[in-house]
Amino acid sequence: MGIPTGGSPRRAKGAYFLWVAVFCLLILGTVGSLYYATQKVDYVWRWYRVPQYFFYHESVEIRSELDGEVKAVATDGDQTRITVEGEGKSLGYQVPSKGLRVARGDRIYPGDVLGSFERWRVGILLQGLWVTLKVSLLAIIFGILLGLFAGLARISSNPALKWSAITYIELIRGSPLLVQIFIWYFVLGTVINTLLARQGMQQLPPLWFGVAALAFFAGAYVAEIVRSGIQSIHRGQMEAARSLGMSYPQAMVQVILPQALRRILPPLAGQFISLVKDSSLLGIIAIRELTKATREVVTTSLQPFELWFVCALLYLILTFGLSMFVQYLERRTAAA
């Protein structure tokens, strides 16, 4: 049912506010129903424990490595220098003055606490959020490059380029992302790391195979988006550019692609939003992204409701931010 557009401006304005009120009632009704359902569940809500999974205070203890005696304790402002002698050698330790636990002449054994201090540490959920953001950003960048190249190859008159692009697109789009992640990690990853180890080189961590899987997956869909965007531009644009003396690459970069970009931004945004959510599958190859981090916290804290709600909210923030950024780019390109 649409909003009536006819009649007087006052009536149209009243109808507008009526439907705004209906929307607000729907939201309030949904939230109220959810709250009522949570109250009927036999579950103890502990939201106050959630912040510690973002930031927490860690107590760090400085322990002795020697069996000996405290020979000197020198305080300089907020820091204290402790010298422990024993076993024919001497070691110095720097500890905060407030956390000093020993005095000069004390007998010290290996593992004894000399001092302690507290510091803020990043929690596991924030670490997982950062990994998700990093993996998604890298996969988006590489996916755009792969998709742009494959999309141009897809419409090329060169049969080798065209058929290679078609093969890549159909293979990737025709198989599940989960299977592709397994292939990248367990098959290609094993082969690559084995070759690197034989050459005495450092092996690649699982994160890069996860990025490769996501990038190749996204690149196939981006290629089709790029192809459709380019083909939506009238061929007269290319003919006009060539008549002005431009080469095919120049005409494509300077004339066709800028126009196509304005048309493909919305589907690209949808693809990249899906990519951010698809990154949750990387937990199966030991990458502690947001979903895997949440699963680990749920296992140890037994707080599934609060933590999965928070996980969903964090994904919503990421995808909403990406959507707003793409809308900003749309407005910029439309004004250009």
The other form holds:
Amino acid sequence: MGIPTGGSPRRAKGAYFLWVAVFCLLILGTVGSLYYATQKVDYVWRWYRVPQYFFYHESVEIRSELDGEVKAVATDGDQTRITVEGEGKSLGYQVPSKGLRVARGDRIYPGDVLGSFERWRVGILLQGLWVTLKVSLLAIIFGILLGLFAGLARISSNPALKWSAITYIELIRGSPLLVQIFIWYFVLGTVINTLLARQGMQQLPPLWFGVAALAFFAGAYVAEIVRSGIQSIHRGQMEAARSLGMSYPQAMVQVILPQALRRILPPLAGQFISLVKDSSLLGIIAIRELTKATREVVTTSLQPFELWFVCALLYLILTFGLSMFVQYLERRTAAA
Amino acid sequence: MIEVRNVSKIFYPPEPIQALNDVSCKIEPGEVVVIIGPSGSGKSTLLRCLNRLEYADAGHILIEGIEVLDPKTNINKVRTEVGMVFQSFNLFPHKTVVQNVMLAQRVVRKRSKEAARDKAMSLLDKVGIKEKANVYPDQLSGGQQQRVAIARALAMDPKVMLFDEPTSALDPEMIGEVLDVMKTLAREGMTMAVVTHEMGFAREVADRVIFMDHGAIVEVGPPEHFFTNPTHERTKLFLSQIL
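Next, give the form predicted in complex with its partner chain, keeping in mind that what was shown is the form predicted on its own.
Time for the whole complex; same chain goes first.
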């Protein structure tokens, strides 16, 4: 395995550790100079403000809507039930026993706090991360399906299929994703939602147009990857399968695609990593993914440096995870 | 069994080459026909035209009375009756040996898994490679791979077997094991068309030898006559060069 084949192993050992040391120095140097740069810019670093955008403690107060009196307080373990009567009505409230603030017979005005509790909420960055993950995964799945179909059409001898595939691939690859997202949302989205409204059906949320734009965009690249993967399989494989009486689709599914898939995993991984990052453009059609979420938090917190670094780190976690997953798949298919 | 009438084939790119020029021949049931000739003489093309891996431009090819060159013919059905063995084996590298032999049985013949496995194991036993049933093809020697390829073709219960230079890609010490399997098949009465450079095999097993040159059949005859007393000058020259 591996291309370099130079140097005797015995002599290489000392040199190996030397170069490992060089690498460590490079990393340390880069980190050091980054740190030095941060000290030099006129900026107050407030990293402690970042965690609240992941999780935050929210205190919730339960307030009375009636002007009246607490008629009953019934505690049942953790939960307590309060009944308030007044203005000829009776209302029940449920509060955690720990946060109970009233007793039986208390006089209550509207807006009085009956009880309070605290709970952990998911912050806006984590929500954005989740949206990015969701959009990317959906786009990857649909992108694979589209790309597989377009790739097969691309090598078909049927001119309608072949030329449609070429048109699709060239059109999508040759135009900016940003424009495609606009078209999906403002043109196709408007048309589709108008038609749906006319049928009395629910509107599609922007998320789906975002997924569609990304899936069609990735599909064009996947199609070319699939095509090159299929064409890299030796002609003899198709001939052997066909000579056994298999039809073209049978030979494709049973013999060619399983082998091609193994070869196209590395370029596919690159494509999907790029798709995760491209999803950052979806903020422009009101999908609050990670980048848009970060931009919003920056506007309110005025801590751009910390937040953009964190944003980049979160993307890195997603893409690195994806790349690890594909490597795992590669190892698994290589073993088979 | 197989009847070839006036078949022609031209390869175009980059420039037109007359691969087959008005070829006619017949293969009777149970017959072993060996096709020899210099490289580029069209012998492999002729073989590949028989099961339409190459589409002949003109003429007729009848297999059991079915016209192969008719676009309406269900070629997949014809191909199940015509087994083919390739020079480069073309085993499926992502499947084990036994899966290689089972695949087409399952997909094309729709046999049950058990039936396909039984059939595969008995064929692997026949070609003497049963103990390697569960390894992948890249762990086998060339001779072993070719024997698996023969078993894979036999699994469809073909009526004819086509061999396209089955020993040309093998190391010399492995040629024997493959030829032995082919001889066994011939003795069992399988109809065979074999493109080969193994003159010993042709002499021993062939019922008829076809000599081709420049896309045409030059001479046809039984091996004893063919090797000892060829009529055409071209045949004599060829034999003098290789024997």
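These numbers come from a predicted model, not from an experiment. Numbering follows the first chain given and starts at 1. Basically, rigid core = biggest C-alpha set you can superpose within 1.5 Å across the two forms.
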Exercise. Comparing between these two forms on the rigid core, is the C-alpha shift at residue 103 2 Å or larger?
Worked result: yes
For this session: Look at residue 75 and decide if its Cα position differs by 2 Å or more between these two forms after superposing on the rigid core.
Result: yes
Exercise. Just how large is the rotation of the smaller rigid part between these two forms, in degrees?
Worked result: 13
